[in-house]
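Consider the single chain below, provided in structure tokens and representing the form predicted alone.
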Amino acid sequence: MNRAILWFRNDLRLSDHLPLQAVLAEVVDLVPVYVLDDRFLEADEWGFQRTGPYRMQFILECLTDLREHLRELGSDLLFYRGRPEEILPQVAEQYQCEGVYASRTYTRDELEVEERLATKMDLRLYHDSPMVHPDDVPFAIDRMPEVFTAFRKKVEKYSHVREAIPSPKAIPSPALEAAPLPTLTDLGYPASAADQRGVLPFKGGALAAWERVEHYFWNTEQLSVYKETRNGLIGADYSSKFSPWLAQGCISARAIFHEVEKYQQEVTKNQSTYWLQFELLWRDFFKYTAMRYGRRIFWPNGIKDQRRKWGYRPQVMQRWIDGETGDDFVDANMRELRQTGFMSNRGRQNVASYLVHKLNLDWRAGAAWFESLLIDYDVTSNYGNWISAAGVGNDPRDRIFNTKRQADMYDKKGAYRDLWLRQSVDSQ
């Protein structure tokens, strides 16, 4: 193959990028393309915009960073807005490309795009997103352990994490007609100022991702106490905050895993350093769950056979969205999400449990709101966590969080609730 498209999706980096490695080995030169799929800008069945302004701003920053890195290596990034299965064949014709290289996805909407594109072009897909490659797990996908603990034990005992691949030294490309990237307002989003109460001013891109790793591991050595601090609620360093960069593929889970191993050799090896790798494996578990169960992770009854009736009352849902339920711990977390696009893992578990078990509302509406708002939205992690919260996922237990008790445990002095319920932005 003389020339091919490298189709960037949720893999906005050049290091440890399996499709990039493959295309460089097999093709004379390549055309890097990103297509902003219009369908992900539309409203969903609940009336929520599928990609809200926080994540879209982050994606635009990721693309700016990616374009800069591509230009440094002699290439560029072509940006289009529309439907990939329609645009990519047009790009291929314009630049005389013979095929498309891209990362695999594992969920409904993305798979449908791949299927339609494959009828028009030679499409070559690679398992770039999981930390542990599907070829390296000790089970067939349709026989993967349903419970995380069993999954983890098998993978830890019998699998390995492949080495991360460095960025290439050069990327051969033809002359590309690259238009400027759009701004948030160009795409129809309102301009908004960052809320100073947010945990971190997240900035998209591989450079920012590695700066965050450098800060959390090497500059502050916060990794050494991760297990003790990970349930925090206020501030930048109670947890790694790697999730937004992982979700857009600015950095690979493999690279972080091996950076932890380096840290264990040079600084310390303890329960905290292991726990970050443990959390990365949770991320993989949800990806493998999507591989196995497909569309069922979006079904009302999830991946379980039992039938449950889910209610939906728009006014009650709106109070949950606005942080006006009357439960101050839930309300504080929901206001943080609405104002910043981020919420702690502890908060997510509590507000999801409250929606499902206290308000008796359809878990899919909660998952859709998270999809709209979260900077770090990852489809498999989001829906995997939500079906678990609703009792229709992998967890054999139907876990119900006592939000009052959780607030007493994790916000003993009420500082977090004060921050989001009683302090204004102007006071920061």
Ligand SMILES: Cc1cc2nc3c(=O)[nH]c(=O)nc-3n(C[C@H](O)[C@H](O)[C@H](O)COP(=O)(O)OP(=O)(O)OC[C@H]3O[C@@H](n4cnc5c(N)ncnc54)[C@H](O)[C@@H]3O)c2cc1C
Given for the second form:
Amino acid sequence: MNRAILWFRNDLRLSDHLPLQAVLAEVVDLVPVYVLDDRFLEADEWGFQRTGPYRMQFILECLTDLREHLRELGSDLLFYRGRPEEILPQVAEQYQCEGVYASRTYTRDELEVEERLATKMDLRLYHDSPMVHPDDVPFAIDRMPEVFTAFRKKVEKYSHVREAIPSPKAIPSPALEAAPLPTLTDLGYPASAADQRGVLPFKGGALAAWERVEHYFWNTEQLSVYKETRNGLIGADYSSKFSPWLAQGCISARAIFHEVEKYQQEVTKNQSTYWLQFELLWRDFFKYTAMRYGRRIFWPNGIKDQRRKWGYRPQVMQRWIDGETGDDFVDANMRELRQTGFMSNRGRQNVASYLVHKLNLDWRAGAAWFESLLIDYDVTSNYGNWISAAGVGNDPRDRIFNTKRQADMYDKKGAYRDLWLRQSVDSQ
Ligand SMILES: Cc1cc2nc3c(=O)[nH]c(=O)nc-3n(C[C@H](O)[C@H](O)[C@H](O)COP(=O)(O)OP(=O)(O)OC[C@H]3O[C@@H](n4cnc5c(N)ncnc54)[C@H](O)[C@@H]3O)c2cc1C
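Okay, that was the form predicted alone. Show me the form predicted in complex with the ligand next.
Everything in the complex follows now, all chains and molecules, and the chain you saw is the first one.
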């Protein structure tokens, strides 16, 4: 091939980027493109906008950062809004591209786009987002271990994490007519001010992702105590907060894994440092679950065969959304989500369990609300965790949480509930 499109999706970075590495090796020059797919901005079947303002703002920052890095390397980023399967062939015609290089995805809507595009163009896809490459695991995908522990043990024993590839020194491209990136208001979102109570003022982009690694690992050495702090609820450093950057691919899970290895050599190696790698394997586990079970992760019964009837009462759902259920731990978490687009892992487990087991509502509505709000929404992590919480995933544990007991354990003095239920933004 002489020239190809490099189609950016949830891989908004230039270092350790498998499609970029491949296209650079195989073509003379390339055209970097991002398409904001309109379908992901629409309302879903529950009436929630699929991409809410927190994540949209983050994505726009990621694109700004990516475009700057591309420009530094002699290229640029073409931005379009519409349907990739229609836009990419037009771009190919305009710039005489012979094919498209991109990261592979594993879920229904994204796969449909790939299928349609592949009927029109030479589409080359790479397994970029899992930490452990599917060619390196010791099982066929359709025979992957059902439960996480078995999956983890096999992967830890027989697989490895490939080395991270450094960013290229230059990206050859033809002259590109790049239009300016839109702002949040251009896209029809209301401008909103950040709530000062949020855990972190998340900023999109590879630069900010690496600054966060620098802070959490090297400057504060919080990684050394991660296992003890990870169930926290307030503040920037109880957990890594890498999730929004991982979800948009500003940094690869492989690169984080190897940074932990480096930390283990240079600072300390303990249960906490291992535990971050362990959590990244959960991320992979849900990607592999999606590879294996396809669209079933969105079904009411998830990947289980027995039928379960789910209820839906809009007013009860609305109280959950608004943080007005009367359960103060659930309510504080739901308000944090609504005000900031983030919620701790402890909070997510509790509010999901509450929706399903206490309110008896359809888990898919809860997952859809998370999809709309979460700044770190990742389709396989979200739906994988939700089917587990609903008891229709591959989790053998009983996941019914006693929210009162959880609050006593993790919010002993009530500081978190105070923060979100009793303090206003102004009092910060
Ligand atoms: C109902 C529910 C929905 C969720 N939806 C999402 C989602 O849309 N996107 C998302 O990234 N995570 C999701 N999670 C997982 C988890 O809550 C977040 O990854 C985590 O809270 C992000 O904060 P952190 O980066 O500080 O995590 P850390 O504790 O620092 O963990 C490091 C990384 O490990 C991965 N990880 C940790 N826990 C999990 C987990 N349970 N499942 C998958 N990956 C994990 C993430 O990539 C995370 O960034 C969900 C969990 C639940 C219970």
